[in-house]
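The chain below stands alone and is given in C-alpha cells; this is the form predicted alone.
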Amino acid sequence: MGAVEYGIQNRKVDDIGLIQGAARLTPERIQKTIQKVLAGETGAKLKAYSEICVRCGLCAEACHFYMSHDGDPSYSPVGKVKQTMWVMLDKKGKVSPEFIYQAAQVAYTECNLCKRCVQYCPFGIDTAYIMLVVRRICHLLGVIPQYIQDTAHSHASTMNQMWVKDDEWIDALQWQEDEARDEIPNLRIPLEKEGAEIMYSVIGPEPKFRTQLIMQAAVLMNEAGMDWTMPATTGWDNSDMAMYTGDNEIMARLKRDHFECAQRLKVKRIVMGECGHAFRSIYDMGNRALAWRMHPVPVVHALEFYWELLRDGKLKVAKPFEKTVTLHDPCNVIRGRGLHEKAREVVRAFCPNFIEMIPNREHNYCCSAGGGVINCGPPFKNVRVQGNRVKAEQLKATGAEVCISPCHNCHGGLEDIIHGYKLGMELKFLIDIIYECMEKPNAAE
C-alpha cells in the first residue's frame, strides 16, 4: 500500500537521499522502528496531542505554506499531521516505504517547525514537536534529504557544519583580525583567553561564507571594551543541523562539545551571533538532549547582547542609518525567546525610518528557510519560495528599502524570496548596520 492510499498528497520531489533510503526499507523494519520511537521516545505528550485535536482548523491560517497555496488543506498544520503521524498511529506502524518517502518530504520540507500554529490552537498542540518525531523516525530509517544529511555528516566528522578544518578556522580569525586592524589598529581577536567574561560563538557558514560578520563583531567587542575570547578548538560552531535531521545523538555530542569548550576556557557566559536555529539548539533542545536541567554556562543571543550594550552606554550611535528599514522577527529568538522588544529598541536607536511588517513580533510569518528546510537543498528550493508567497507580500507591503534579518537561515530564505518575487530590497544583518553607524573611538583617523 503506497502513500496515496494513506491520504498523502502526491507532490513527490525526487531526492537521492529519499529515493535510496526508501529503497532499502522493508515493512517489518518500518513497523519496528515506528513502534520503538512511539514507545520509547514520546509518551504522554504525543498521546495527548493526538487525542485532543478536534480538527477545528484554527491552525491553518497560521501556516505560510497553507496561506501561500490558496488554502490547500493538505498544507495546513493539522493536514500535515493527518498525513503523517496520525497514519502511523492508526496503522500501528504498518506503512509502506512509499509512505515513509512522502511523510519525510512533508516533515522535512513542508514544515519549518516555526511554531506559529501553536499560538492559534485552542489546546496549544505543538505541531513542530510532532513533525520532529516524524523526522526522528525517518532518520532512524535512513530516509532523509541528501543535502541536509551531508551537513549532519559534516557535524559528525568535524564538529562543525561546513567541513572547516582546524587550521582554516584559525586562519579565518586571523584574516578578519587583519581586516579590522585597517580601521582599528590596536584590535585583536583573543584566542583561548582563559577566564574571559565572554566566549563569542558563531555558526559554520561565518568562516566559510560570511567572514565579515566575524570582523564586525570583533570591532563591536573591541570598541565596547568587552573582555572576550574565541576558541581555537572544536566547539566554536554553535550550529546544529543534526537537530533537524532527527539525529539526537549527534545533536547531543555537538552541544556537549560546545559547552565543554566554554567550561574549559572558564568564561562567564556565551554570546552567540545572529542565528536562530543555533540558539534554539543550545538554549532549548541540545541541553535537554544531554539531560541537563539548566545550561552549565549562561547563553545570550546577539539581539539581547546588543540591547545590553546600548542600555549600558557601551554602544553608541555615531550617525543614523537613513534608509527605510523593516525588521524580520526570527521564529527561534522571538517566539522562542521573546526578544522582539529588545530587537526593536536597538533597531530604532540606529534606524529612524523604521516600518513594521504586518503582522509582526510573535505573529510574524516565518522565513520559510528555518527548521532545516533550506538545508534540504536545491531540489526543494521552489517548494520553499512558492510556499511563502505571503512573506513576499508582507515584505512588499512595507515599502522599505532594507529588510533587517538577524538570523542566518532567515537571511538565506528571505534572499531567495526577495529575488524570486523581484522585490528589489536590500537584506542586512543587524550587525551590518551597527558596524556602519556605531561610534568607534579607537578608529584610525
Partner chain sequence: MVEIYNFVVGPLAWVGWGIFVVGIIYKLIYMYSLARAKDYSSLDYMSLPFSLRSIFVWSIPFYATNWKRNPAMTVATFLFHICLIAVPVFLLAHVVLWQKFFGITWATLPDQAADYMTLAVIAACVFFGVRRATDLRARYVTSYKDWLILILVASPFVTGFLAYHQIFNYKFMIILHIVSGLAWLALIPFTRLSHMFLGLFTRAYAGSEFGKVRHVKDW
The other form holds:
Amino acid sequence: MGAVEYGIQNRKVDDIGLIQGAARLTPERIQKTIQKVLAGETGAKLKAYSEICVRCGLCAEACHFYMSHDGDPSYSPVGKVKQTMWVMLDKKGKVSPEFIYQAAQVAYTECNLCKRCVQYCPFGIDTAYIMLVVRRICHLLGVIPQYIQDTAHSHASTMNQMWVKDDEWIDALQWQEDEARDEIPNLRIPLEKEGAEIMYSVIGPEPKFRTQLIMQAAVLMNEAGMDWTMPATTGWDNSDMAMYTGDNEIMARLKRDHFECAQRLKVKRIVMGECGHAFRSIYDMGNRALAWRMHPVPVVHALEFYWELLRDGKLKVAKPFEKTVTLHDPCNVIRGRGLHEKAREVVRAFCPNFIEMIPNREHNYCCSAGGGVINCGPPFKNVRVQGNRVKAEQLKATGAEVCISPCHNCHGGLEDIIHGYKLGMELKFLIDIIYECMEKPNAAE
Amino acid sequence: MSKKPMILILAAAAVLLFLLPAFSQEDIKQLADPAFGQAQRPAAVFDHDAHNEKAAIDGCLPCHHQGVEEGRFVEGDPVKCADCHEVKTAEGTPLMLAYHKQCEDCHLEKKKGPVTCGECHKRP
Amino acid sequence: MVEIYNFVVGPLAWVGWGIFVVGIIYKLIYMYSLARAKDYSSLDYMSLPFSLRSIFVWSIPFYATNWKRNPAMTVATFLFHICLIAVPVFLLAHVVLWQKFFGITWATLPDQAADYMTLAVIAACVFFGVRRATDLRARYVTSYKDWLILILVASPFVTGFLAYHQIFNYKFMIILHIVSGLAWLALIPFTRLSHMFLGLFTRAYAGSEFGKVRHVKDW
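Next up, the form predicted in complex with its partner chain, please; the one we just looked at was the form predicted alone.
Full complex below, order starting with the chain above.
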C-alpha cells in the first residue's frame, strides 16, 4: 500500500457504548457470534456479493462519505466492506474486540444504508445489506453506539422510540388538539375511533420535540374532511431504530404492534407522517422480518397522501409559497418507493419557484443522517456533517431560500449541514408549507 | 536449314510435357488448395516425397482415396481433394476437415508428426 | 509432443470443461437452495421482467449513470468482455477443433479480426492492471487474488497471441495456451470469475427489488 494507510483506525471516535461493549468481548464469543450469524442468518446473497465483487471501486462515487473526503477510499462502499465483512469472512470470525469496535463504527456511523451504491454497482451489489449484517453481528455482540442503543431500549420497553409514556402520548395529542383549535375551532384529534378510514401514525420524536407536526397533520386531516383516528395505545409509533441497530427481533415486534394496532382499530389504511426510515421499516424490512410480503394493512406515506388529497381536490392551494425552494429526495421513500414525481407534483402545486437540486430523484445524495447515523448521537455529529460536504455543495448550488425535506432523519441531518456549512437556508417539512398555504374552510375568521 | 534442330526441339518439348507432372510432384512443398479462396493461415508445410519416404508410405492410400467400402478407403486416381470434398457441405466431410483429419489422425495414430495448428501452418 | 498434445486436448480438456460445466451447475443449484433456505425474503421479490430490464439496461455501454461517469472504464470493460467471449468462441482454429472432435461448426471470425480482438483483451487487461495499481478506489480493495485472477484471465490470450504468431517456442506456447485456457475455464465457478453467471442473478435481484418493490430505476 501507499504511504498513507487509509482506514477507520485513523478516525476512531470515543463512544461509551462501543468502548464498554468491546471491553466485554472475548475472541471466542466474537467468533461464535460471527459464525452463528453467517451460517444462520445469511445465505446466497452475502456469498454471491462477497465472491463476485471484482474490486473495481466503481461504487465509490455513489457515496457521499467518499465524495466528501477528497478521495479517501476507505469511505467508499466497497472500502467499508473491506474493513468489515471481508475480514470477518476471511478469518472465519477470528477477529479482535478492537476490530469489532472499528467495524461497528464503520457500519453504524459511516454508512446510511441509503443504497445509492446499489445503483452504481454493475452487479447491483447491495452494500447496505452487507452493512446491516455487520450491524447485526455488532448488535449480538453488544457493541453499539450508546445513543442509538438507547432508542432501541426504549422501543423494547415502551414500544416507542423516545421513552414516551402512555399518558404523555395522549397528553401530547390533546395539547396539539388544543393548539390547533385556536385556528380551527371544530378540530378534534379522534382517539381510538374504531372503523375510521385512516389511522394516522407518527414517529416517537413527534410528540417529543416536533410536536407541531402533529398539529399540522391534524389540521390537514380536518380540513380535507378525512375520517381518521390516532391510537391511544402502543403501536402509534411507526418508527424503528431497532431495525438500524441490528435488533431484528425488536424490529419485528414493533411492526407487529403497529400493524395490529391498525387492525384492532379496524381502519382501512395507515397514513404515516413525513418519515423515511419508518416507511422502510413498514415497507421493506419490518414486514419481511414478520414474513409479510407487503404490509398487511395498506400504508400510505405522507407524500403520497398529500398527492392523493391534491388530486381529489380535498387539498387546495390558498396562496402560493413564493420563496425559492428546492426538494431533498429522501432515500427511503424515493429510492425506496419511487414517490419522487408525486412529491414534485405537490411541491410544484404550492411552490411556483421550485429549483431542482442536482443530482435528484433516485440519484439524490443522502442526507448522511439516515440509517440510524443521526441516532448515534453527538459523538458522531461531526462524522456525518464532515462526511456530507457534497450535500452542502449540492444545496448551495441551488441558490434556493428554502429546502424541503420530507423526512425526519433527513431533516435533522440537513439542519446540521446547513448550520455547519453556513448555508443560510431555511429547512421545512412539506407539511409546513402545506399548512401555511392550504385552504382552511373551517378556520376561524 | 536442317530439320534436326526442329526435331530436337520437338523431342525436348515432348519430354518436358510428359515429365512435367513428375516434376511438379517433386515440387509439392506445401498444401495450398486454391479451393479455399483466401486462406486465413499460411499454407500447411508438406513435402510430399520427403514425408512419404520418412513415413515409409509406398502406395497412394490412405491419402488418395476414392470413397469408402466396408470402412476402408478405396484406392483411386490421385485426383485433387477438392474434386470430391467441397469447402462447405452439409453431407460428407468438408474440405478443411478432410485435410485436417487426413494428416492429424494419422499423426496421432502413429504418434509422429505435427498435430497442432502452427506446426503445419508455419509462418514464413 | 503428440503425447502431450493428446493429453491436454484429451483427458485434461475433459477435466477442464467438466469442472467448468459441472461447477457452474453445482454452484447454481447450491446457491439457489441456499437462497431458498436463507434468503427467501429476497427471493420472493424476484421478477422476470424487471430482472431482464436490469440486465439489458446495464448491457448497454454509456447508458447507466455510472457507465457515463467512467468512460475509460466503460470502454475497457465492454471491449474486454465482448472480445473475451467472442474470440474463444468464434476463433476459426477453435471451431476447427469442435468440428474435428464433435462434428459441429458455427460462424467464425476472420483471423485478422480475432487477432485485433485478442490484442484488445490484452490491452484491457493492461488497463485494468494499471488502474488497479494507481486508482485508489480500486487499489484500496485489491488483494493478491485480484492480481492472480487478472493474470489468469490474460494468460490464454497472451499465449494464444504468441502461439498464433509463432513467437518464441511454438510447441511450448500452444501447450501453455491450452493449459491456461482450461485452467481459466475450470476456475470460473470457484473464483471471482463466477461473476460470469452469478453476476446475472445479483443484477436480476437488484433489478427486481428496484423495479418491483421500489419503483425506481437501478441504473
